[in-house]
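First, one chain by itself in structure tokens, the form predicted on its own.
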Amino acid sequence: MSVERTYEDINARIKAGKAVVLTAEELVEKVREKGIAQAAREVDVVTTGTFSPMCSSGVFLNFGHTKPRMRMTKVWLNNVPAYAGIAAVDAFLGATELPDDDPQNSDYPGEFRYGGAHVIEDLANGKPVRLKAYSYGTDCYPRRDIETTIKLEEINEAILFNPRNCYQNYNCAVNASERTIYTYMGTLKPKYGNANYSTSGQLSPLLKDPNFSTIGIGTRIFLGGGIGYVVWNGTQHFPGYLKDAAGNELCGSGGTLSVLGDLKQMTGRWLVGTSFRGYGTTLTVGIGLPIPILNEKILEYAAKTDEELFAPIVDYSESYPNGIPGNLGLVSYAQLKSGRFQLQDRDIPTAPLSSYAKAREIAHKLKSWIQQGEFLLGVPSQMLPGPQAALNGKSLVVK
């Protein structure tokens, strides 16, 4: 008998304390034991997780009005500029923003950088942050400057809004050149000396629902330690499938999410400011998605293993920076997680930029919330574009 469930069916079981919830990792074992059909009959929800650097992140802040009132036109937080072209005391702080005096042009790429991501982590940890703001002054907003200390609990709102998070399937980065290069994928040694990757494989949220069958506007998620929401597809959302040499579809590739949540619910354990040598700063974000098992096909994708999921191998010395299409082949997440793989007769050591241990912890925490009735599934008001209804399919090229 085929399985057909609705969100309402599953939420009713969650409220009654009867929902069967497994992490994506646990589902792999259950399917090995009982098969797809039986697992689909037994499981209501599968939880996923990722804890990875996600550059396209930031926070909207409302500081509250000063006396006399002030229209803040230039804002700095711990010396990091925030964009204030919004309203009187609103600002947006981006994760990759750097202080005005950051040594960006230094010949030595090893210095630690403190940027917007670190300010967000400090706020989430309840630390005091130095606010400095200037204004040209108006009749309704006469004050021209302020310098003070703020804490997250003291300001009106702090809304984490990340335009591109939870990348479905990221590159395995290598360096074919003769010199060491410094990238947002970490330090890459010359002549294929190492390979870095940044997707959690069989726990990765969008790899477990590659058709976006359950993900849409209003999907409730684990975000930064609190509850957040999917509010749109992420920027550069080009969902599709990686294919092998024969053209067979293997696994999802280019989907992304735009997510939002209340920073006051979150903690610095799941929002970590990260500095990459020779690149700058980014925010490492913890995200977990629940996948409702509405039918057997959804469970079949959710049960894919590291052996069945692949990443494209990309040369970051030439192909990536120059926008050259194509890659050096595919490598499975099982191979990546083993610590080495073979490429062109080379034995290449691998290292993750994401934490599988924390991805597992997120999936278990989300599972616990659901089992305890603290987290109901959000019913999407509009589904996100999947591979069959992708956006225009081309990136803008600026010449």
Contents of the next structure:
Amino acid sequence: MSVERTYEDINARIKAGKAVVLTAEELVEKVREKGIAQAAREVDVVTTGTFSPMCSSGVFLNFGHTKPRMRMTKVWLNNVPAYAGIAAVDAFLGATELPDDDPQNSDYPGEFRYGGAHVIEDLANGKPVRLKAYSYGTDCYPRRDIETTIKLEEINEAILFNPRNCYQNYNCAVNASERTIYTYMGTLKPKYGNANYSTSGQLSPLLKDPNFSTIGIGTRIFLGGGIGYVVWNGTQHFPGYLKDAAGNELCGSGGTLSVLGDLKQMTGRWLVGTSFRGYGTTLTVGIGLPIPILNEKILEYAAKTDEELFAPIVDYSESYPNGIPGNLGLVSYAQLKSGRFQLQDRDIPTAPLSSYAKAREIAHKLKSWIQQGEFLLGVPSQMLPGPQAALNGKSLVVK
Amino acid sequence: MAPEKIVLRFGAETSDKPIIYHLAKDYDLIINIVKASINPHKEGTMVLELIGERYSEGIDFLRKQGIAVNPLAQEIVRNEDKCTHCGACTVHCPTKALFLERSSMTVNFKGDDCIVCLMCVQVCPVKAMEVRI
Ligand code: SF4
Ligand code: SF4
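Would you mind giving the form predicted together with the partner chain, to go alongside the form predicted on its own above?
Now the full complex is given, and it begins with the chain already shown.
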């Protein structure tokens, strides 16, 4: 008889200290040894992890009120502007925001040494951050300006809210042109000099549940070193399958998550301010998702190996910037991780932008939280749209 | 003639040899130790100002002891706390001084193979590769 489990069954086993938890890598080994059916009978939860640059990240802050009170129209943190077009003393600081005086790409390729992401890392590390704000005065909020220093522990809330994280799969970026290009996929040398990729392959959360059978609103996750939640699908959530030339479905692609958590639980070890030369700043975020093994099918997907998971190879000199669809072929994560692959007659060296070592550490951390009963599965109150929803991206048309 | 500033990098085998003594005694060099540090594994770096007629012989002597000798301001170090082991630098390092250990998927840095081209300093997304002066 094939296995059926509910979230409640698994949580009861976690509380009793009896849950069998494996990382996605360990599951691959287990399945090699014992096969799918037996592994599904034995394993309750599989943990995944990723540690990658995720631009669509930011934090909602509430600074607390001054005496006399002040609303805040314009806010800067360590000189980086935060969006304050919401209630008094609330602001949203985005990872890619730059100081007003950053030279950006005027001295191409720009360095982008410090941006919103670095402020978030500094806050998470408990460092003092300079707060500057202006406002027009009102009868209820007379104060017009402030300059002071804040620390994470001194402010009311800091809610990390990342509207598009945890990309299910990502392009393997190459540069077909004659000159070096500087992209959010890193520095790409001319004439296919290198190929950069950015997922943790067989450890990557959404590659291990391509049908979104277990992930929904309320899924509890490892986020930046603390506990966070999946709160919605991410922006540009268009889950589907990557297909080979013959049209066979190979693996998931296109899904994203909106995630949220308390920055006060997090540390700069798992939220790292990141700069891509010639591109800008971004936040490297550590995320881990638990996959409950509700049935054998779910385990089968969770056990997919680097050999069975693929990335599309995309040229970032011409096709990507011009939105030309299609790709130059597919490459498996096993090949990418080996350090080189063949594309037609070319031998291309690869480099990851996402730390596999840290992804592994996250999967192990989450595993130990669950084993110690510190982390129960969040039961989704609503599932996210999967490939069946057939969501497609819209283009922005100039009218 | 102004003194030459150099950086020495040595392994545990050489860290307790009296190299400064030999430089002064055998090669008649005037030595100013600008900076010296030895890590818990007994590997060390030392910045020296050297002057004297037999300067190049002294340098040869150092190299024969297995010490890496480089001009100052040309030493690259990795900030171990910052490095996330992403691997982005590995494909840009011309000598493979930075390379991915495939089994652990961690990035190793072999300072001895570094030719101070500064590529890693430019591409490292978290600024973990630093020029040490
Ligand atoms: S690019 Fe920087 S963070 Fe990444 S492995 Fe190299 S030194 Fe470490
Ligand atoms: S400076 Fe150049 S040679 Fe030295 S580690 Fe960096 S990339 Fe490699």
